[in-house]
Structure formats: structure tokens, C-alpha cells
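There is one chain below, alone, in C-alpha cells, taken in the form predicted on its own.
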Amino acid sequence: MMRASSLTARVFAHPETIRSVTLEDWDLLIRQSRRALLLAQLDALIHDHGLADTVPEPARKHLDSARALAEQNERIVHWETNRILRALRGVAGPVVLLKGAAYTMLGLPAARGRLFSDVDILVPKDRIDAAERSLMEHGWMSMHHDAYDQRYYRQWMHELPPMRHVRRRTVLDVHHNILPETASLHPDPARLLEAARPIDGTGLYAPEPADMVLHSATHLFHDGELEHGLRDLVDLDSLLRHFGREEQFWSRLVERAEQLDLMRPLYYALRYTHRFLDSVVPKDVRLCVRSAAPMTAAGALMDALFDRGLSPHHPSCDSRATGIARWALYVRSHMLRMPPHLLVPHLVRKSIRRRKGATAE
């Protein structure tokens, strides 16, 4: 079980413990969960486990409000995916929904109460220019106009600069891969697209279950900056519990991790979902992914960093060591994303822009 001090993580790992939460702890649980973007998911968890009668009235108001916001968020996602498909209908190749939008359109448990600020899609790289033109014709515009930002995304990254709809103000990320071109790992996007499955009645696609887990793991443990790390870990736990009911899922998960060069992110995903949330992973799968573990000293360091970095960004979980851990993980994510000769000038440029008050990507 986790070492970090997070009441929210303990409740998500063992929902029945909510029966022993005091009124004072409820205040902390609400605050931590809101900061972690897990308040509506906490409400869903409580109802799924028949614990609604244990919620005190002051807390119930916060949960009801969070549930209403999440329901509105879900309606927006359904509408936006419809608009995206309409905009890209003439572009050849599948349009694959990623992360939260995929969970929502598939009706997965991970979607219940989940909040997110954008929609992510994956399209073939040779169709990304056509996709961008068509989206612009339908009202989406780039959010980055600086020449360096444009070159940064188009030359090195795995996606276009984020696009925002001029009227609805919704944000869309258009990917051609799940990791940057310059990253240390190199998953083949063609394999992801080939294995994608149609979402019934939509004309859109979603990654196959194993790829969905691997993308979530990669986003958190390789490409992510952990701003909402616990929320992303809860996503992974939910996906593993849902898909893991099918025995063949686990062998397929390891097979796809090997094919896509994503064994290390999978190792971290299985280790920390168990460490924080008591996810149950078959013993043979744990043994298979152990080959991707870092050396003993490095593993101990990663435990120390992730135990702190994956906790909610809330004063009750924060310490000086937490700030250092998050900074170290931020640097690590950039080192995995870009080689030093590109990373150093990029970070220097970001630092200068931040000091000038500009918004960095």
C-alpha cells in the first residue's frame, strides 16, 4: 500500500473505509479530491459501493455539485466528438479517440465522474495536414502563434499545437503518435491505428483495451508532468480492473507492451496502481514486467519520487520533499521527451518566457 499521506488514495483503494471517515476527515477528503480532479469520481465510487448513506450533508452538497458538472462534461464530450467526426469525414483513415473521450464514448467505468479539459484524437501522420485544414474550416484554430512554438510541435512533437474552437472554446489535441518523435521510446503509431476498434454507432474508433492501458501508462509515466497524477493513476486502476476480468487481456497487455516498446511505462503502471490503489495484477504478469524494472538504487529513487509526486497537490500532502520530487519528475519527463541538445535550449527558452510573463506550451 502507498507510503504517501493521501486520504483520497486510501478511499479509492478501499472504498469501505469511508464508513469510518469522521466529519473532520470528510472536509479533508473533499478538499484533496477536488484538487486531484477526483471529486465527481469519488461520488461515483460512493454510489457504486452503496455508501451514499454514509455521506454527511455538508459533504453531499459538494458531491452533488461535482456530479452535475461531470454530467455536463459528458454531454459536451458527446457533442464535440460528433462535431470532430463531421469535420473530418472527408479525411481518409480512422479517427481514434484517446484517453477521457474514448472512455466516455465507450461507456467505461473510468469515464464515470471524470473531468477533462480537452479531447484527444489520433490520426495517421500522412493525413494530419489534411485533418488540420478541415478542422480549421470548421472553426478550430491553433492556440499557439509564436513561430518557435509552431516549429516545436510540428518538427519534434507527436501532435499539432492544441486547437481551440472559435465559438465553443473547446480544446482539441490532434496526435499522430502517443510519444514525441524525439522521445527515448518509439511506439509504432501504425500498430496502434491497425488495432483500433470502431465505437458502435459513431464512425469513430478507440484503441484496443491493451493499447488504451498502455497509452494511459505512457502519458503518466513517460510523457506526463503529474499535475493530476493521482487522477491518471485512478484511470489506470479502473481500466485494469475492468479489462482484467478477461483472462486473455493480461497476456495481450504484455505482448502489446513488447511490440510497442512500452514495457517500462507498463512496469511503472502496474507497480504504482498496486502501491497506491491495491490493484490486483496476476503474479505471472508481475514477473513478466519485472525485466523492465530499473536497477535497485534507481527503483528506490523512483519509489521516493512517485510516492510524493503522485499525491494530490494539496497542503495536507505537501512538504519540501514533495516539491523537490515533483520538480525532479518534471525534469525527468522532459529528459525522456527530448535529447539534451534539444532539451537544454528549449528549457532555457521556456524559462525566459516564463520570467517575461508569457504563456509557455
Given for the second form:
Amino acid sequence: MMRASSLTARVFAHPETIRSVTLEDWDLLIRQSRRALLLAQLDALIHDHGLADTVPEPARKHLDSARALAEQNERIVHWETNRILRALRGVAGPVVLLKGAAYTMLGLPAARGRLFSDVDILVPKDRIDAAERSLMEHGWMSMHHDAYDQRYYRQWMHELPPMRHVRRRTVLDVHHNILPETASLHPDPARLLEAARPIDGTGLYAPEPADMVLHSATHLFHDGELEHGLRDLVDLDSLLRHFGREEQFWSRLVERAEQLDLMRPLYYALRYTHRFLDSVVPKDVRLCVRSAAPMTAAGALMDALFDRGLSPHHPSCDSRATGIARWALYVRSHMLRMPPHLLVPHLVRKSIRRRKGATAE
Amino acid sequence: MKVSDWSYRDLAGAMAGDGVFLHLGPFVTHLRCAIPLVAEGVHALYADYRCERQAAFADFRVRLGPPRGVRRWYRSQVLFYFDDWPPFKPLPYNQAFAMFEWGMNWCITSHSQQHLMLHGAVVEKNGWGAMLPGPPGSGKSTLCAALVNRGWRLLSDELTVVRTDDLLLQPLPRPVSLKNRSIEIIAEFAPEAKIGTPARDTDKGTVAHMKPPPGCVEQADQLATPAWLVLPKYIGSAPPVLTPLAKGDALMQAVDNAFNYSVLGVRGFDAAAQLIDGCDCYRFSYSSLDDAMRVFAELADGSQ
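In place of the form predicted on its own, output the structure of the form predicted together with its partner chain.
The complete assembly is shown below, putting the previous chain first.
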């Protein structure tokens, strides 16, 4: 049963309903989708379903503009991954693309109209220093110069501090795992790297399909901030619909979730893609992951939080409890990243710095 | 209903309440703002634009208001919100109308990426468009303001929009932004021009906006065919000199002044190249606006 009520989520769940969207609602649909970074994906969805002639004239220009930006994004990803590969050839073993960059280079439906803020790659931990040096030689510089930030990333996180290319200004995240060292779940990155598959004709690698789904789920439900939660959920839905056409995929998904200690994120992914986007998950798979569900009371609370947190961060989707829900999810994501004895000093430091920043302005 | 059909009281009241829908060429802006400076600016400079209390669809939801906290009262500031989100840092309160104008420029450029957009003025005569690209300080706004007071139609003083499918110029007539000495120069050159309250000490110095002539607002749906690309340069006491510009140089100038050349990729190159192919391209240095008017009149006559 679908609960989520943003217009954007409804249209992504059932694209043909766009036929009955009034001009007033188009206004809202565009605003919600833009805020959720889904405007160009909405355009792709409409085209893929042969619904382009249902778009009213005033709305069309916004979709056209969003599409132009998404096409540029796609070109940038092709070029950036080419440059990254060149910088890391012979240095870091196979370069495994993560998330959006992988979807784009694999030509998956999930990449159509998707916007990026950065490229994410995964390299073996014992090669990460060499990779960083080589990237620096090729023009990528660390974006955090503060000693505390550097230590925070290098000691506790699963990635280097983000790097930015000095000339192209593009941002690269170099990961050695998909969750922080300090997190409560412990997926083994060696297994992800082992199962990675070459992307035809590029020299690059992507995680195997089940791992891509699990990484997306882990990022959304155990790591990331939820500002673009609905977009991430649309990613998951698209991956599931695409890979789920093959029957073996589903058993492999459950098997990999067990091997990688990621059953809980998989449970959430299946629950909320269904709840928001009406994704279809085979019944036996749903029964399998149910063992990873939180207890009933906690589950009801998570529903209440995620129903709010995963909606577009747009005033039209906000209720009185939205602010509290987002705050609770923010705290939760940090608690999952770090144990309290590390987390509390970290958050105190962050909030002091934010206050200093605010008064300096 | 046009803005001029509203009394100032009604307009300011509606803007402070549920907001008004202002029709700016192809775009409808929903504007909410309780700041008198903005209501006065809109009432005076947007007099010929359509303005309604209701519309089914708005392209941009815009609000200007004070930030939270002490800066509401102490050295008060103003923030520009696009759909409840502030894309810019606050500015001093007395720059509220200028901020509305700059914010609208941002709204339009950020959401028109399918077109090739050049930073520059564009005017039209007999259906033919003259593009005046150039960085700030090149005198393009002054020249543009002068031309539109001498029978050229204003398409835009800031933003040349070239449609990539048919290479026609999309008009976006809005108040013309004048800076520093240009304000007096235009007031003197065209005493009939209506110029709004100047905002002082902005990042660009003193800024005032000139009301666009009514005709260009009424004809905002009439596209123009690009015919000339002219790179203006104001040089004190120089005679008016129009120098032909090689197509290759003109293309590089167009690209350098484009907002979104790289966004459009191949489509951007093709559009820019065809645009330049179809235009007569010149550098133009001048010191007197009267001279400049003569040179442009000759250009227009040559096209007939």
C-alpha cells in the first residue's frame, strides 16, 4: 500500500497518472521534482513512457532546461571517469565506479536524467595512499585543509576527504569501503571488489548488480543525509525494476546482503521503494528480508520518520512533524556511523564551528 | 490586467498578501514581497506588464523579505527566495529592488539552459536583431538604453537568448540596468525615459533601472532574426569607428560571453557557429551616443 503523498513520488510510481495532472499540479510537480533533483529524471520518465505529448506548454520549457543540464552531466561523467582511469592506471588496481557514475557508464535506465555532484570510486584500502598521490599529480586537490577534518576522514571514514580537480572543478570521492570504519555494520570491501565486473569498452569496473542495489540502500538508510532521499529511492526503484527482470537476481540479492552484513539496509530499501514508489518485490524475497526488520514499535517509528524524511524537502511536503523527523534521522545517521564516545565530541565540534561561521558572516 | 491598471495601494497590498502573478515575456513570476521599495519599483517600471491575482501556472515563485534574527532591524537586510530557498546571501535593505532584478536574471538564466544564452544586450529593428555582447563595463547597457529610446525595440539589456532549434532571438524585455555615470548620461540623452530610484553602494556601484518602452513589452512574443553582432567599447573622446570582425574572432567572442556554452555541448557549438555565420560582425568604439545612433541607423538601413 502506498502511503507517501508527494506528487512527484506518485508520478514516479505510476507515470501514466500524469495524464490527469492539471496545470496547477504541474506547477507543484515541477517544484517538488526540482527540489528533489528529479526534474530531468521526470523528463526521461515521461519520454520513456511515451507521454511527452501530455506535457503542457508552460511546463515543457522547464523539462527542456533540466534535460540540457542532465545531458551535460552525462558528458562530464564520461570525461571525468576517463581522466580518473588515466590517473590511476597501474596504481590502484581496478577502478570500481560507485553509484551514479556506474549507472551512467553502464547505460542503466537509472542514469537517465540523473544529476551528479561528484564521482565516487572504490579502490582497495592498501592502494588508497598511492591512488591519492597519483590523483594529486594529475590535478585533484583535497578540499579539506583543516587538520581535524583530515583526521576525521582518514581515521574514521570510509573515504578520503573529497578531492576537487583544480581546473575542471569536478569533485571526486575516493572510497575504500561503503560504510565508515566506525559504523555498526561491517561490509567487507574485498568481497565487493572481487565481484566487480568490467564495464564494456571502458577499462572501468562496476559492482555486480546486487552490490549496486545494496550500496545504494546502505548509502540511503545507513550513511547519507536525506536531502535528496527521494532521488536515491528512485535510483533504487529503477535498479530493482531493471535487474529484477532476471529471476536469479533476487536470490543473489538476498545472498549478497547476508554475505555483506547488509540485510537491514536491504529491508528498508525494499520496504520504502514499495511504500513510496510501488516497486514490485517477489513475495518470497519480502519474507526473506523480514527477519532483518526492526521490532514492530521501532518499525512504526521508522515509517513515521522516513515517510517525512524521504519526501522532497519542499514546503508543500512539510507537515508539523517534518522538522523533528529530519532531525531525528540526522541524529540516527550519525549514530549508525559512529559509536557515542566518538560521535558526541564530533558533533559538539561541528556545531561550535558552525556557530563561529555564522557569527563571522 | 496590466500593472498600470492597479493603484499602487492595491498592488502593494496584493504583493504583501497572497502575491501577484507578473507576466514577463514567456515567464510568469509569482511575486510576494511586503517591501515598499520593491512595490514602488514594480509599479513604476513594470507598468506595461500583465499582472494578475491568479494564474494556473507560475514559472518562478519569488519572495523577498528580511532574514531572520537581528538583521531584520539592525542594519537591515533583504533576502531573495526562489521557491522558499535563498540562492544568494542577503543584501542591504535599500538594494531590495535591485536584488529583485538580479534575482529574476538568475531565475531566467538558471532555467533556460536549453537555449544558448549570451551575456549581452539585444535590440531589434524591422525584424532584425542586433546583439551587443560584452562584459560589465563595456558600455553595452548604456548603448542599449540609448537605442531603445531611439526606435529600436528592446529584447533584453543583459541576456541574449538564442533558440538552438531555429536560431531566433527570444525577447525577454525587462527594465534596463544602468550603472553609475550611465544613469545621468541616459537621463540627459533621453529626458522622457523613466528611471527608478537608484540603489547606492551596491557591488556594482550605484544602480538604477530604466522603464522599458511599452511597445517592447507588448511585442515580447515576436522573435527576431539575428543580423548583427556588435562588440561595443566606450572610449572617451573617440570618433565612432565600426570595424569588421572576422567570423572566427566573432565566434570566440560569442563563446566567451556565453553563460551556458559548455552545458549545450555540440548543440552549443553548432548554434554559436550558425549564429555567427548568419550575422555581420563588428567591433564598435564610440564616445558619443548621438554618433552611435547614426551608425546603428545606417546598419539598419543597409538591411532593408
